[in-house]
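The data below hold one chain only, encoded as structure tokens and taken in the form predicted alone.
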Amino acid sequence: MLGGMAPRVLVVDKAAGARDAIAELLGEHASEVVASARDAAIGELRAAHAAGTPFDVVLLDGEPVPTTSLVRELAAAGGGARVLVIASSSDAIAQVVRCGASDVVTRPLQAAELVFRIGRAVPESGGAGRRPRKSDVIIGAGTWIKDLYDRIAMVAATDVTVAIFGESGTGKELVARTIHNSSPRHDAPFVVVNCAAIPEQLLEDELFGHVRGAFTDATRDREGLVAAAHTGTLFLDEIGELPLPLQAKLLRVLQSQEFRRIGDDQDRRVDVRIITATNRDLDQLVARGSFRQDLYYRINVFPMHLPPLRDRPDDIVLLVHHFVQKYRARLGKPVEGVTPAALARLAAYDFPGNIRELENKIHQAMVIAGGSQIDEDDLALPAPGPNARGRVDVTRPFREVKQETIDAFESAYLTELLRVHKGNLAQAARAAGMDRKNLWALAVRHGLDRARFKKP
């Protein structure tokens, strides 16, 4: 399983050919794949556990949506087996993630994605040495994530230089770390250098080190981060901020695996794989003369592009679930999830800071939340405007999509209106230029209770 012992997998699916299809997708990454009906799965898990050959992972069909108690029973019966639920569509994810599964994978199943998801679910004792840690794998669903996993699987086993492009907060470091953990270098260091965070005058010393006497404060030899990454991976984040003189030294590392410390008269060899990331347009930097063209060609051997969160709205529910689980134990609060209204607000927001901003918003909301669910009032999000971004589904009838859009606008407008006026219907009606009875009827139709907006 990406290195180490391969797990035993129990497939719980009503489709007769599911076991064979999954076994073919996993190949050598599973030691055995067994099929079971849902009503017989608990007995199968208990028998395997009692025989000393427990299943490591349960792949559970998500139709009908499993209950939380079923997921817990399956995990317990298998002696701690991890339960992954297979969702038939991105629309089903919102329901599936509430059942407490370790992870969700959407159909159509693809080999690379299935291998990575099972890999991060198997407990550390399973021996999967190069398996990506759960926190080190980017979370998502749909075609883009399947393509991403395919490309990671393609490049991980090689020493090819990878360039990861994407806006700030899209998970570039997570992808780089996943490549490293899935590569033959997984037991060696993964060294991160943020080229934008280190002052230019210190960056050369940080990267390449110095010898004693190289400058006034150089009282002893110092190894740089390039040497620290020997036999492992050097991740250069924000490579577009690297000064031109250091670009030349980095180019030498890429070309000949050699570098020279500050003040040294001897070259040093290093065995290191380099992965870079940037949110800048390197083509423009090359055209301006602020980024070397030859270095650009060297780092751009295997490019990977991460989409911004606004282009992957189906991922929001998965990410929210992940962050709720991450922070509930740290904060000691019994928050289980978010209300549909809160989820709708999150889905309507653009998140210019991408996943990093979403995580921050969920963390804040969990601190504020007073109940078991994060409500939209707990979210520190700007009010949705009439021109908020939205995806238009042209595969559905015009009237249906139009009515849905109108309903969403009305609900968002009335929610904000009542919030601003603290549930005072008369004030809200005057501000909106509406008849009070009509406003109240519309609020009722959208399930809005003005009492919830009244502040003590």
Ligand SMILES: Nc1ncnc2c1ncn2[C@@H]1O[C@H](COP(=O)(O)OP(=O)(O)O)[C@@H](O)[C@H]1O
Second form
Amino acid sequence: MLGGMAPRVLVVDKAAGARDAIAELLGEHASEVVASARDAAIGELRAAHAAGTPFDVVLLDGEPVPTTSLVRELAAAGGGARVLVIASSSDAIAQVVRCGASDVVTRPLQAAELVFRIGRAVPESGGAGRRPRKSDVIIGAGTWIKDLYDRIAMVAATDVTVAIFGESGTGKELVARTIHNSSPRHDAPFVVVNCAAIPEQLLEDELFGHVRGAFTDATRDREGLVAAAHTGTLFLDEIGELPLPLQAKLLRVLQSQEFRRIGDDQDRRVDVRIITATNRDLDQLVARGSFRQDLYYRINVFPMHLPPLRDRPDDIVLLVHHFVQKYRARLGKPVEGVTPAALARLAAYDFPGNIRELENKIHQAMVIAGGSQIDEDDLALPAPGPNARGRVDVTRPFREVKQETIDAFESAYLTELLRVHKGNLAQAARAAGMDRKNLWALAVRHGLDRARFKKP
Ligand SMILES: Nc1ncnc2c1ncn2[C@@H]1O[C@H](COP(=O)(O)OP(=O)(O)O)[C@@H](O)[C@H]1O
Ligand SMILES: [Mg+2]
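We have the form predicted alone; now please give the form predicted together with the ligand.
Now the complete complex, all chains and molecules, led by this one.
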């Protein structure tokens, strides 16, 4: 144990041999391991607490998934015991996290991981409080943002690994930072590593550090960023770009909180909470062999998906207002908002760079803006309409841009066609010279609902 007394652990698991197996795995890292059935656990915890020998940790079988109230009652009965839930698969983890457990362990149980998680669950005397901290606001409208905040709150209290998916500029880093700031680790560092920005050899050194003499330029020891994030949160951005050899090293950190500096002959231990982000489809990378399946399981414990801005146009007004406020103070310019024409232009644009692009556009417009309102002409946006010639984006692959252009055309054509024919498929198909079934399939693919075009 790192300082303090070895904890007393109550194992609540229906499997007969569970207690012995866990006692064996924990060894000297637990001062006592006791077993209890689920329905006897609260009594057991109360009794031990009353006797002045409280349990510090409850290891609760995650099958069936415990309710929030059970977890709460167990914690209270033990006089503030930490409840760790054992999930049987990574699929079960997301469910288990919802029940309010302080951490989750997956089967098969591994000694190093179990020792680490239990050690971490036991607060040092006078341990840090859990006050949430003010952080950057995440702006949004509707149920989407409410769900996001719910999920952030749910996972922030735990040490569970989080994977954030979304296009560039959708707020992945903002969400990761918010999780850290609302977590018990908020006073420790939040360390950001962009796995795509650094070449492989340098990245290994960046992440894991080296010992003096490990290579020609290594004139002194160097701590890597993994060590720098000790007791805090490590945010691995663009995780899909992490080279395979480093994926193996990261897997070790996740499994047993161990890593080795370049040129070292000793392992080091580290206590980090890991959050990853990517705009790539990791399933595809796994299928292609460029991303380890076992690492994918380990990081995909609690996935969060951030939608692109074009899928939530209602957020644009709020975000525009937010960024106008932000840059008004920074630029010292008395801009109040945007004109209706400018807003219409923003709403019609599809923001491939998402919120980052919107923020940049507003920032630029405020630098240019002469009056108190940002006007259409202050925004560097293409005029709306299907024939925005000369505006083709040649920085992206031909196939991608072509597909997008076709999609946009199809969607516009079908919308107008169904509007003109008031949702009458047979008539619309005849007019368009298309097969009725094909027309319907295409409309469905573009999310067009025939009922929408029918006369009220
Ligand atoms: N929902 C949001 N509300 C307010 N600002 C946001 C929101 N989402 C993103 N931003 C801002 O947009 C910019 C890009 O976000 P970032 O988190 O870096 O995106 P990503 O990591 O997905 O590329 C940042 O300045 C961030 O603060
Ligand atoms: Mg980013």
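All figures in this text were calculated on a predicted structure; none of them were measured in a lab. Definition used throughout: the rigid core is the maximal C-alpha set that superposes within 1.5 Å between two forms. Residue numbers count along the first chain shown, from 1.
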Rigid core superposed: G100 CA moves 2 Å or more between these two forms: yes
If we fit on the core, is the Cα of A75 displaced 2 Å or more between these two forms? yes
